[in-house]
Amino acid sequence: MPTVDINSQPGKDFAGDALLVPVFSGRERHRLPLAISKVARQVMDEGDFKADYLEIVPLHHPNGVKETRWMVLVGLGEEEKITLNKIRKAVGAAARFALKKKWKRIGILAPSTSTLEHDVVQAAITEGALLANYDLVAFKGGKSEAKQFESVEVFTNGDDTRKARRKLPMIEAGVAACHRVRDLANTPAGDLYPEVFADMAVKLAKQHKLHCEVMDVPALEKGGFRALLAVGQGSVRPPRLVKLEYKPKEKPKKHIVLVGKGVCFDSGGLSLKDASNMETMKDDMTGAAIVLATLVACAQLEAPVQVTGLMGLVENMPSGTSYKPGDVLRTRSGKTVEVLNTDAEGRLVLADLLHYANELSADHILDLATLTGAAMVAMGDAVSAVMGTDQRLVDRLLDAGSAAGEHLWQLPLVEEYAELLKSPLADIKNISGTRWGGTITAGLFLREFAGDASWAHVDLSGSWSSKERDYRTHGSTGEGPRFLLEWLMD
């Protein structure tokens, strides 16, 4: 992590490798500093930067900024439509061009708008840079190394600075967690196996001071984690369960449970996947990895709610001892599942961990996954799909996911809908059978399993980008944390 600075300089002396400026379109750059506004003014006047949102030009030793190499503009559009995301994004744009031109120091200068408070303002711009300080070059050949920012400045040209330097823990702790999920998404599945995820979470609970419990096949076995040890049968890496717990120090508020589906690859069994819908399925294991990131984010904030994590990790591999279509699995908490696909097998996971977690006396209970191909149809790779059974809770994470940028949309629990996973075999069907609303019917299987509790349910399609784009490189997006945190700060 860069060091981080947040003052009330107006940046026109700032002596580093670039100053970005975030400019509304329009009379804006009129309350910019002075010397900059010259060059901003200039090269608006000349037509060669609109400032429409996201246009970006680089200016070299623009006029009266001399103790910096660079300046880059970068648009907000119009102020009358600005957001606290447009900003992060913008700025985070910014920040990805510059670390590109392995730029080291950079400043930014915090836009002055009548329309959002300038502590917000200044946290946007904060996270925006440090969630695009993001270069994985682990499995590049050679000497690769990452490019990384070693400082960065924000200015606010005389706004106070106190609140947001107060949020500056919580913003790294959130940006650190967001890159580790991302590491651990896009490592490659060879690497990163069940039994080597759960290591890595042992390594980092001994480090925070986490209680950690691994559950191996016999451990699994004795627990009657049946549907979890069905997926997990046909590969030759075995599965575990992994049980993080923090407490804070005082008596906590709330006690949470987070639930992530960790299949580290997914094939699709013997129902197998086509190759091109393989390519990325090193990310299946996405929820697990928000929940172990958002773990050791609580110790380091020190945060006022007792958490626990489960993490079921599985590989679902075609072979000849594969779970098949067809199967009767009898889950831990009695209930009997026909399988009629073993691609659908991230819900088989969480249905055993649900059972599992309603016996933690939790106040409340949330599932991570990255469980539908229906969700990112229904809206894109870059919102996620939430529902659940207590709609004070969906709110609250509505809530989260706004003030952290990170897009969730609730979907309903159609009671209609649960008659399509009626099984003439057995309790429930895996899937309903028809090409239709298949968010909805996975929440309304998950639903079985989680009992009486305050439960609520994220469907992961914003975890990965295809390309790309403002502070979100491509691979995965590691978004979940941030707004979890937001949450259980609160």
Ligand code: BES
Second form
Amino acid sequence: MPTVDINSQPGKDFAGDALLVPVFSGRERHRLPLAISKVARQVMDEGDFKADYLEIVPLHHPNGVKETRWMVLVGLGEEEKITLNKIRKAVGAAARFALKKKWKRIGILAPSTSTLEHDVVQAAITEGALLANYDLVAFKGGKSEAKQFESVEVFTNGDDTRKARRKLPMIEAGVAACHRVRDLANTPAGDLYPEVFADMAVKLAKQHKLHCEVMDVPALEKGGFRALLAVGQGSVRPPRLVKLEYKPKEKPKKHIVLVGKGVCFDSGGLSLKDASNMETMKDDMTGAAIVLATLVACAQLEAPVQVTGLMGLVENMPSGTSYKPGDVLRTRSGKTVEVLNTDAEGRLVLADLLHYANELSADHILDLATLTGAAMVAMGDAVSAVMGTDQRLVDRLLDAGSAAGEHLWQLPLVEEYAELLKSPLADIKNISGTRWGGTITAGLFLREFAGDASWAHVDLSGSWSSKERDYRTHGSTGEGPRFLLEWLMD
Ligand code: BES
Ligand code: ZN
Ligand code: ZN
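The form predicted together with the ligand is what I want next, because the block you gave corresponds to the form predicted alone; please supply it.
The next block holds the full complex; its first chain is the one shown before.
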């Protein structure tokens, strides 16, 4: 993490590599420090910069800033339409621009608006720059050095900075968690299989004083996790279940259980995926990565609630030992499932975990999973779907998503679709037999195992991006921990 400073100076004396200047289109420019506003006005008057949202124009040694080599103008669009998320993303885009130039010491001029409080704007620009500060080079050959900022300085030109500075620990923990999810989900499945993931959890638990329990195959057999074991039985990499516990020092008001799908690679199993659909399936453990990263952040921030994380780690592979279409599994709950498609494996893993979660006296159970391709069809890759049995819980999550700038949208658990999951042979089948409404039928399947708990489910369609945009990098977006922290810290 770079050093971060938020101060009330005007920024024109900044002596770093680049000063990022977010600018509204239209009439706002007079609120910039005079010297900088002159530069911006000239570029705008000459028609080279309109300050459209996400528009970027770099200026070399402009008049007005003496010590810094570059000034990067970035458009915020119309002031009337501004939101914190747009600010986060515009600054993030400018920060990605700076990062690629290998500029290490950056300054950012906080824009001031009449519609948003200073402190939240300052927090959003800091967050946008830090979220963008990501470069995974572990898998590059040679001596590739990660492009990373050394320092980020936010200038508020006289506005009070105290409230924003108090938000820094939460911002930094959320960003670190986001980057941890990106690291885990971007790591190839050849390097990150259930045992490796579990070892990582053990190591992090030690560092952050979390209680950690790892169940290996004999322990899972003893615990009755038969559906999870069935999904993993085709792989030479044995499954693991990791349980992480965070307890606050003072008596917690609530106990939350977070459940993560941790399919370290999803080939589809015997219902094999085709080549293109398999390309990104190393990321099918994103739910578990979010759970792990969020628990670490809870420990760092001393969250006021008790949080237990359950991560179901398996590889879904085709082989002579694989579970088969037509198999009937007796899940941990005793309910039987007819498996008609081994590629609908996430819900089987989660079925056992949700049943286990019900034994932990939780106030709320939330599972996170890259569960259906249908969620991506419905929502695209920038919005994740939420469903649940407790509307108040769902509402809290939707609010947390808006606050964090991570889009969530609710889908209904439509009762009349439940019959699509009826099996002639077992209590339920693992696919509905129709392409339509696949995200909802998957949610309905999970509901069967969520018991009476206040439960919600997030289908993580927003977890992978095939291209870089704003503060998001190509590959794993790292979304998840930040909206969860908004909820858990509140
Ligand atoms: N991990 C996939 C879902 C997925 C696919 C997430 C693409 C993100 C992008 C899941 O295990 C799966 O394969 N689901 C099947 C379910 C189907 C067989 C009912 C799907 O979505 O095709
Ligand atoms: Zn699958
Ligand atoms: Zn999957």
